[in-house]
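First comes one chain, alone, set out as structure tokens in the form predicted on its own.
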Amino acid sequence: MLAKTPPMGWNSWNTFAQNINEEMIMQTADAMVETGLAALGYEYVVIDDCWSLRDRGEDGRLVADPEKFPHGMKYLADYVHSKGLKFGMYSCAGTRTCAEYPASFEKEMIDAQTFADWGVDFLKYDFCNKPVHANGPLCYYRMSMALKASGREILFSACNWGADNVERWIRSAGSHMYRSTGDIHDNFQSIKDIALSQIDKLGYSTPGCFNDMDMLVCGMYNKGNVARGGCDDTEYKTHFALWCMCASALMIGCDVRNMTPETAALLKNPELIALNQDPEARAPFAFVRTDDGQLALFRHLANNEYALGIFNLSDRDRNIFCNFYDVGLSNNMGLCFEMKDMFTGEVVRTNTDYYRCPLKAHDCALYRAKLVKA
């Protein structure tokens, strides 16, 4: 079964957009291994839009741009596989991709077979330029069946931006992960808007089909294709914590060849990765959520443990009050939480009925908790 836990990897779009080539992808695969990211579960190296020629070949197949990829996609896939990684590519449910390259509308079978022949392990399937009268869900049903008919196991990443109430039907379409948001940008407002838009939809995410809150912008620092102001390290910390807490797919978007020590430490934090990859894959729920940006999420984990995430999404420092009655813990039960800070390792013991958490603006706290006698 693919995607027993949220898929993890790297995607070219956020940093490079159309400026992709064979050498850069090979260097990225090297860096995924050399930095230790691959050993922690970041296994997919995915090329996004702008990889093909503007027209199909005479045989009707997609053709890799020979200037960008002089040895072809099979050669590149073999190189990625030689590193112990998996190779991903991009197409679109419309007549043209978002950058107006050939897409797979009514070409699903030949394109799926082409990807399989090249050794592709992951397909991101976008939603631009779909004919108005074409049925959106049916486009994803068709490509899913075409991938299965190709004879190769390919993870199907549906990227329809939340159209057609995607979370309600996409698992039945055979998808393994699905975008239910618009595109992310490298600024804190974008991170906040995406996270808050998903809180009431997280319950649809499940093993075999995970919500994808879009690619990570951690470590981009206002560089690359989605640079819209950038974030500081505290804001990237909150971004990564939210995606891990919400069991989103984790697709790195920065240039992993040139990460800062802070970015590398964040993306490699074993406690946060273990949270994201928890084998029970249960969704969190919000038990504090205010109009001024206070948010607390609670999540049941394997081995009778829990996760508590407290987020100050507002623009000023706050003390966020968490009432444990709202997660099921009554004051008369004689129990409290013993909590380990996932960033510092510090262990704290709560009151039986509440926890007050002081946080700077845009900061967060994330704990792994267990119940103990008060």
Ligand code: GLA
The other form holds:
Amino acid sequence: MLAKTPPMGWNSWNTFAQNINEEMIMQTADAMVETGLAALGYEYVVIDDCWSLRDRGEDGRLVADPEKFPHGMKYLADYVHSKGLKFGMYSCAGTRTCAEYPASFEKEMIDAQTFADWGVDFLKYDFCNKPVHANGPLCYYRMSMALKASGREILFSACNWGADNVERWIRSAGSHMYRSTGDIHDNFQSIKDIALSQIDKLGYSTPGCFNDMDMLVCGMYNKGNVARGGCDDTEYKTHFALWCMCASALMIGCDVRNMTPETAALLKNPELIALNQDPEARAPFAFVRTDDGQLALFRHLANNEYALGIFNLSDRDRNIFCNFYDVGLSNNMGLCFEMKDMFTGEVVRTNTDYYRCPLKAHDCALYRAKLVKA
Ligand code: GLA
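Take the protein just shown as the form predicted on its own and give its structure as the form predicted together with alpha-D-galactopyranose.
What follows is the whole complex; the chain from before opens it.
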């Protein structure tokens, strides 16, 4: 079964957009291994939009742009596989992709077969230029079936930006992850808006099909295609913590060949990855959520453990009050939490009834907790 836990990897779009080529993708695959990201589970190297020629070949097949990819896609897939990684590509449910390259509407079978022949392991399937009179969910049913008919196991990454209440039907369509919002930008407002829009929908994420809150902007520092102001390291920390807590797919969007030590340490934090990949794959619930941006999420993990994430999404420093009554722990139970800080390793014991967490603007705290006698 694919996607027992949220899929992890890297995608070219956030940083590179149309500036993609064989050498850069090969260097990225090398860097995934050399930085240790691959060993931690980031396994898919995905080429997004702008990889093909503007027209199909005479045989009706998609053709890789020979200037960008002089040896073709099979060669690149073989290289990515030789590194122990998996290879992902991109198409779209409409007549043209978002960047107006040929797409797979009513070409599902031939395109799925082309991807399978090239050795593709992952297909991101976008939603631009879908004819208005074509049914959205049906486009995903069709491509899902075409991928299965190709004879190759291909992870199906749907990207319809949350249209048609996607969370209600996309798992049934055979998809393994699904974009649930419009595109992320490299600034804190975008991160905050996406996270808050998805919290009440995370219960739809289950083994086999996970919410994809969009590619990470961690480590972009206002460079690249989705730069819109940038973030600082505290904001990237909160971004990654939210995506891990919410069991989102984790697709890195920065240039992994040139990460700062802070970015590498964040994306490789083993406690956060273990949280994201928790085998029970349960959704968190919000038990503090105020209009001014105070948020606390609580999540049941495997082995009777819990995760507590406290987020100050507001623009000024706060003391966030977490009332444990609201997660199921009442004062008369004689229990409290022993909590390990997932960033510092420090162990904290709480009161039986509450925890008050001082947080700078845009900062967060994340704990792995177990119940102990008070
Ligand atoms: C859409 C998607 C993005 C990216 C671009 C490519 O906007 O949501 O993630 O794939 O198209 O053109």
